[in-house]
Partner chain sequence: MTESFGARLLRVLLTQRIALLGLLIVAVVSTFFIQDAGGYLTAPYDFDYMSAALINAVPLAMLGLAELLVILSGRGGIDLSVGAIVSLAGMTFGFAYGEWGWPLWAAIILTALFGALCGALNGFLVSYIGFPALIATLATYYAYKSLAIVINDQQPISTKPIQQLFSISESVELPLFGQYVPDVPLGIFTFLVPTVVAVWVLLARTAYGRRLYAIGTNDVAARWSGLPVRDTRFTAYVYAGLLSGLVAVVTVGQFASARPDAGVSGNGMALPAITIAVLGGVAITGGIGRVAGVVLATLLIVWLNAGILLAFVGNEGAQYQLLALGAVLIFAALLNGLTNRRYGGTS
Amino acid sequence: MNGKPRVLPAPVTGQEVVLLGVIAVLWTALAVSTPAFLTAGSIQPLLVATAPVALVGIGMTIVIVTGGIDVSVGGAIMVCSVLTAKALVEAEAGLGVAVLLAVAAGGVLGLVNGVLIAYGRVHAIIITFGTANLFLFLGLRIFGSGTVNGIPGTLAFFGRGTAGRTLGVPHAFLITALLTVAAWWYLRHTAGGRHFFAIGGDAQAARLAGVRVRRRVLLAYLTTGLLVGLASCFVIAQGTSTLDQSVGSGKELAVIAAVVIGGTSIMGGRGSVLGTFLGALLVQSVASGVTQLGWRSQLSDLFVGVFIIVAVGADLLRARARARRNR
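What would the structure be for this chain alone in the form predicted alone?
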């Protein structure tokens, strides 16, 4: 071949190295302050709690890379969770059926968002804010007047107990890590993956270059919906035998925080699922640390807010530096 070989970016970005350092410092400080932090009884629940946020974060990263956003994932988790919980209780569904139902339901909700955004030509924040309320209404209607009680341990494979771990590592966390690596490889090494970045950088230029922009945008939201469905199985497995109407509440904020802290540009065109994975781990580590130190839970929101501001500020400074170099 006469063409020059394509130069790939570094496998690990500076942002991800910084996040690893911050997590290491935080864990060290927490281990000194409360020695119980580094015990299995503390780390395992932390990894289990990280899994659904990081899992949905894979899809959210792709969405934000394309220049969009999805604030409906909390409502979608509610719908998928209550549908699956009712199937477990009323139809005595098995593990495979429950997972397929949850993923299928999430896929339908993601498809709704994708079609409206890709073909409706309305900004994603408006569409997903509307669907967030629609999903919330739908979830409450399915719940009925109360909670879903008597949920069996069918999804224990994804839970906190011994059935949910292999060699001490939670299955939910392992699955999330594997899917993160797969998504990282796809976005980095395939033309289809790089098309998402091209759309976020300049959708019109990508279209002129032959990228099927609408189809790619639709795929981004569909992928997020499918991951939301699987994450809802993790959420059910983490809880008790009762599912209440608060399920999914605030999850969209946690996911977006993980994505932004992980280094994905809110303006689109740049991002990393590995950074999102580390961002989710950092967010949950802060929440766990605040709880174990006996501080007010609101402080975790404060710390995460500071991390978001720093991450967005750093992204803006990098964008300005690139603009100056291109002049």
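Residue numbers count along the first chain shown, from 1. Since we're looking at a predicted model, the values are computed, not measured. Throughout, rigid core stands for the largest set of C-alpha atoms superposing within 1.5 Å between the two forms. Compared with the form predicted in complex with the partner chain:
Relative to the superposed core, residue 314 undergoes a C-alpha shift of no less than 2 Å between these two forms.
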Second form
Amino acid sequence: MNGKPRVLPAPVTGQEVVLLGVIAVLWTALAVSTPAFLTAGSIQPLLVATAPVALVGIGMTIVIVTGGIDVSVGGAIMVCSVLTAKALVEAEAGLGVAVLLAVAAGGVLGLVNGVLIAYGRVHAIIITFGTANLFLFLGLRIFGSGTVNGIPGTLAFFGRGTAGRTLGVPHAFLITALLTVAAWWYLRHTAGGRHFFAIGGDAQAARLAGVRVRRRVLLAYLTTGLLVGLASCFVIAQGTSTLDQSVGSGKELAVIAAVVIGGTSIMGGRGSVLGTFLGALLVQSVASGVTQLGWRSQLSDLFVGVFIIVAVGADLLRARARARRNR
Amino acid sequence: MTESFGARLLRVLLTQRIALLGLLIVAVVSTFFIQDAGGYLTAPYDFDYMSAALINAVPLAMLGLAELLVILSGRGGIDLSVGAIVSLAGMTFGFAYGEWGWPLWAAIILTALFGALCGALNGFLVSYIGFPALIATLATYYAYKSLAIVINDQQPISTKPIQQLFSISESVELPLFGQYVPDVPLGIFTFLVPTVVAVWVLLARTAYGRRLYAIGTNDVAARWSGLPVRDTRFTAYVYAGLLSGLVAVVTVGQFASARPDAGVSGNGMALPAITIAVLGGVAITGGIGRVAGVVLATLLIVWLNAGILLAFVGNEGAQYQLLALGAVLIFAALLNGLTNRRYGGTS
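Moving on from the form predicted alone, kindly provide the form predicted in complex with the partner chain as a structure.
After this comes the whole thing, all chains and molecules, with the earlier chain placed first.
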């Protein structure tokens, strides 16, 4: 291998190893300080809560790798989950129909973002700030008034209960992990996957090299939308039989935080869905730890902020050291 | 080559954001006047109502100007944390004025300085360490929001002095000719107008303003011509924090209570502020934007929102405000893109 240029980046980056280490230390510390932490009754809900953020994080990673961003996923989750909850309550939809409906709805919303961003030639943050408002409006209109009550247990397969687990592992988490590995393989080992990185590195150069930039960008937002749809099913299944209007609120920032903590560069061109997965797990572990230590739950946001600064700061310092060495 | 009148009008409207905003304001206001005359609104939409609605323009325009400063500074400049600073600085104000019994002027100065300090952390991360602004301010958004909520155990501060502050949101009759025009909310004169004038002077009449436009347009070129790029960008974030601190005082007055979630509840205050800035013609890539654009964009949104509230019953109005904000933002953004391709930019 010596002297040959490496075509593929290392399978696992430093950031991912560090994250794994941090999670291990955190879990050990929590296990020592609160004996209840390392029990199925505590870990299972933690994994279930990680799933939607990590799942949407797959799409968000691809979006950010192309140099874009999507701040509308919170609103999109609201639209998909209220639509699906209403279908479950009013049309007594089955599991398959509900999932299809949610994913299709998410796909449509993702398509709206994708078309506006790929063909409108406007920066993604502006467009998705705009569509975030439109989606919130749409979600609130579908809600009508107040809440959706009496949601049946149709989606229990994705939920917290025994129906939602196989060999103790929650299905929502299992599906998320499988899709993360699939996305990791796709992004690393296929030409199509590498194109996303090329676009984020230099869209103009990618276009000249024959990448269909617009179609790829569109695909990134569409993927995010489809995953938002599936994540909405997880969200409904997690809750009680009631869905209120705060569903999805602030989720866009939680997902972006997971992506960033996972080592994906916000400037595009560099990132990993495995990192995002670990980032989401870390954030949720902190939230769970803060509650188990009996602290105010909002305190976990402070830790999230600090983690973002530490994770990105370490990455910046590494990049600076790299640049010095190469000079 | 001579341009036809129509083509020239189109070019002016597309390249002069102020002209377009002016036209839109006239269109929105006259639409609601006509609806009002036709009896379609639940309450009269007149000059008194428009004037009273201006109270909402105070925090919106001030935060829009804060975003103007940081977006101007370039390199993806943006501040997602302004709403969280409003919350945290508002709690500071609540403690100083409501609990510790500081005089009002001292509490206001403390709050403004505290906001500036929050902004300084953003500026330090962005300008000296090299964080992308989106990431730095996302992190501090979480941190400030969390601190604001836990600092007083999730409780709002609404002691007697704080409750009496509500007077700063009241409307007053102007001296001399006040009997001929509608009463104007006091906050316009105490906070908004001084801020607008100060930011305008800063950007249009000082060397700092020139430098800010220069680094936003091309910071490599600015560095090579000897400008202090880092200090200039850092200062933009400090000013944004300072303005957020002042908005905290306004917000405490409006709510008659220092609420820990004041700037982050629901959609938060950062989203509308960025929307106002973009609608006002500020280029997200930096270096382009004017105070007048932000002010006119604020008036457009405030009077549009005020009209929507009268056109719908109950909470439907609040929902349609979201639709209007989103649609106007996307419209303005697509228009910016079109203008850039066709005429080389908006001013």
